[in-house]
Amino acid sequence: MGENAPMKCFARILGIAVGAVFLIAGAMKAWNPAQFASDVQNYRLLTWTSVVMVALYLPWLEIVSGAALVFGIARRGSIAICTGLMLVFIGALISAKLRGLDIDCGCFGHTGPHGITWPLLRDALLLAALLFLLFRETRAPR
């Protein structure tokens, strides 16, 4: 019993869109790792050494995972990685909000302080899309 074409097309377009978000976000962070390190440090969750590691490697993980989603390569793995990243991002945003930090999320490079509410809503929507894709991928026959 095959999947209907409109749903398959929707899932493919959704995967491309979510992958593009990760690809763009990673590229904007990779463009200025020093500024991204400062944005990560503002969360006050990691040691400086860990902040530097995150600033240097996280953007490339986002770029590779996003590109894999866009091009449909290793879909299950890239969806799983992006889902895990999104859970970490949401956790960091909630932590900052609960501690009353007024910081730039650093999600798309340094864009200035805009609060945490919009990034949290955006990330929740991205997580919902990723969970939909993950559910489809894990239940689809190989």
Given for the second form:
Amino acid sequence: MGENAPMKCFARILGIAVGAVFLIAGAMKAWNPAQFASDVQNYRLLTWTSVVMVALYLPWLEIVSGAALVFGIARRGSIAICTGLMLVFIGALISAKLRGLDIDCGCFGHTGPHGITWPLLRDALLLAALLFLLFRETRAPR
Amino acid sequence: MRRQIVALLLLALAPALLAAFFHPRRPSWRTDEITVAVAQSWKDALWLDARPRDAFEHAHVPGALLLNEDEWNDLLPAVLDAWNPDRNVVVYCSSLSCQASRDVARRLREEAQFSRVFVLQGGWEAWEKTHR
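For comparison with the form predicted on its own, would you give the structure of this protein in the form predicted together with its partner chain?
Following is the full complex, with the preceding chain placed first.
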């Protein structure tokens, strides 16, 4: 028996919403990769060369995966990538918090409130949504 | 799922490569963070203090000029007067965990077209430690 329509509709809307967040966040970073590199460097986790590679590549990975999720293309792959990215983001934020770094998240360029507590909560919510979608997708028949 | 992941990873690579070569705001590949020892070895460096005015007035690196984002427009002319293209610029803020020096360094590169701008690793805290 097929899945009920309201749940299917909810999962689709959730996928579009989460994909849109990635799409917007990626676009804001891709607009100014130099600024994003500076934000990544503030986490003090990578060498400068790695920071530059991340600053150039990660925004486009967010854009491509977010767009795929919004338009329902390569859903499993895009959900898996977004989940992986979210785990990395949360790990970086927790690490910054534990080290007492007074930095901006850099999640949406330089917009949003200063600090990392609110971004951490937001990312945890997004991760929960992605895990729900991933669980659903991997259980669904191909 | 694996094929989809690989396809998406490769798809993102193309615009990223284009950005690496042609984006007007692409980051420089050169490391821009330096230690106190390296900065001190530059005898003619222009030191810029990116902390708030009260911290600067309390104490600062000898010869440093104040340049923070709160008073950017008022303070920038003095910096431009002191700067010349052959001078390395060293920007610092309070400590390892602050970000003001990075923001000021980025604005100097983007808005004032400064080319040799470096951020002092550890900031004022690191400077103080080596001068106790």
